[in-house]
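In the block that follows, a single chain appears as structure tokens, in the form predicted on its own.
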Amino acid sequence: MSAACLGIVSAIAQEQQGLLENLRQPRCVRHGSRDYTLGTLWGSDVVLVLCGIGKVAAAATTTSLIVEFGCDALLFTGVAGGLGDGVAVGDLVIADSLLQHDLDARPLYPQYEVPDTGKSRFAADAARTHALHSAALTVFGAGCPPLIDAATQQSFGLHAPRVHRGLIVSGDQFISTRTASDALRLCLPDALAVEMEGAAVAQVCHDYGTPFALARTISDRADDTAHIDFGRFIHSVASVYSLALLQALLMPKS
């Protein structure tokens, strides 16, 4: 492996079952408790990871990559709940910045600030920020094809994916009511979506300085009506997007 290497984090493994379809030279090395696969993605030397469910188990995968598996890189995907207006299922939205939305430690430190380091918005590597959102915009773009088939579009309700790009919050916590959602809007009215790891990895990325991008597919809207398939939608739609989102970030420019 050379010494440029992107770490692929994943939550959930249905997410990741396409990109390790197309890994070349695959080999899987066991750390910890997780399953790390090296290979070629694309002809850029790539490591593959699911990091679990939650901030924590988010927070010890990123460690590893970086100190573990020397990757210079990182690119989180994933589902989300969408949160800010117009955010709508089978969109996509790519981070700008993340935030611990769950993280208090008044009086001591202000609300969402993490301790010690005057901050509670991190952001992501602009220019692979930028990259991502180019790459996004040649999937999803207006007048591009759908990915998704009539009848699947059909049963979740979706339309043309819009790509959104913005603050997305993170917590451990999984956001399914109204109640929920309306405080954390009211609360942080410029957030598009939520999840629990994306700011995780964010702070751990700053303390090493290793430059990240991240992108979720909203698979509801983070209420009442969040109770989809979620297997279902993330191997019919999300892995799908995230496939092809991956595909054109990677794959070189002829």
Contents of the next structure:
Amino acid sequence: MSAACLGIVSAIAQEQQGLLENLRQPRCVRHGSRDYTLGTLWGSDVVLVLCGIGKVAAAATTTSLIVEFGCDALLFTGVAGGLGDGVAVGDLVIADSLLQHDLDARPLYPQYEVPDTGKSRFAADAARTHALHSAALTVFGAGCPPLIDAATQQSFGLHAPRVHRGLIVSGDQFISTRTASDALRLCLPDALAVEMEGAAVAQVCHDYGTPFALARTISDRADDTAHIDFGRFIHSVASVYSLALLQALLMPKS
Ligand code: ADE
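Please show me the structure of the same protein in the form predicted together with ligand ADE, now that we have looked at it in the form predicted on its own.
Below: every chain and molecule of the assembly, starting with the one above.
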């Protein structure tokens, strides 16, 4: 994923821990109540930042990366709840497009449509998404050795990760009941996963014409048990997957 300066965003600290540890010549700039860490990651100029949870936090951070830090491409990594059939805990979902499932200005505009854009689905950049998908298949494709020790795999019931690609939906709610996830599946049957930031990043990137790509590790099935192992999963699985994925994406091929 080549960019003069790539902004890498996650919501939660553990999701970026491994990236920070690999960052060369780090320099921290505090802006708008967030720490932006500039440096080089496997030879690419990057800005790492935690946006925090939710769409407003994600939109504000995305704007700063583009306007204040001059990022000309963005990448988001984090976790999501699985919605689609066969989208299981430990799988990866790469976004083709993103939609705000809680945006509803009816009867003025159709449900989900961002007013005055004529759009409800915002596409990720095709070339960067393709590169991210290829990197995910390299790391997690069939035959690859597991990155997680056997005890951790067993405790989360992990299998060999599958890589999915399609619609991810975002809203300012942690979806933690079967009733809520069923309602999303009914209204948005092609949604593969649900999270709380991606569609806001997509909308701001659309406004500025900035290409972006987004990958999520599935931490839960957005049901009544969604919250139980959430923190532990990010710490022991999602952070490992995120580091491996970005390394495969950014590290120059020999
Ligand atoms: N991120 C990870 N799991 C989620 C869920 N169940 N709902 C919203 N965002 C999430």
